[in-house]
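Given next, in structure tokens, is a single chain: the form predicted on its own.
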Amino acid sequence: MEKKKSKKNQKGGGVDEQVEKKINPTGAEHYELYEEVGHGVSASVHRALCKPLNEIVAIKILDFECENCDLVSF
């Protein structure tokens, strides 16, 4: 996957350091969902494996059909 590099100036020390920004892939086929680690009124959060990067990530899944959801107006 593609990575972007940028420089970040820290306050106080004025030190420049190299910071890597990862670009995570989009699309469900790139992730393997594991257990639910949290939930709220309109979403749940799952631990998942990002297959292309071989890293554990958190995935938030929105539920637009929930009964108490304020995100959908009729």
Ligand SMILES: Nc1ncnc2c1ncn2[C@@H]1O[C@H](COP(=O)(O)OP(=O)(O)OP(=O)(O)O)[C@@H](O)[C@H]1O
The other form holds:
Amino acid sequence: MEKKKSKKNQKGGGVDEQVEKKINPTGAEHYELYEEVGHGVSASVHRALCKPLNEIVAIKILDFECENCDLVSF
Ligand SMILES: Nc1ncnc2c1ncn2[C@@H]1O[C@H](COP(=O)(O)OP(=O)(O)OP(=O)(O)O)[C@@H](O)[C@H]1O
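Moving on from the form predicted on its own, kindly provide the form predicted in complex with this ligand as a structure.
First the chain shown before, then all remaining chains and molecules of the complex.
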């Protein structure tokens, strides 16, 4: 006897589609920067408040002048 597929597993339906995609604003004016939480080779990561969404986020700030930076400017 063939089993019926659950609606969750069918393509085009199910839980994933019910999760709304959140879009964060891009302007720096929308964020309040807090303390540094990490540091990479060419960037630092800060905790920040996304003011329009009233949500804590992580902001990565690239350092274009760092010695280890491989980015090339034209
Ligand atoms: N979303 C996050 N929330 C909290 N901490 C984070 C988040 N993203 C990064 N970090 C912290 O910041 C550190 C540096 O992050 P980054 O993404 O710059 O790492 P990396 O990829 O190793 O560095 P790079 O991209 O400069 O080579 C991480 O090791 C981590 O501790």
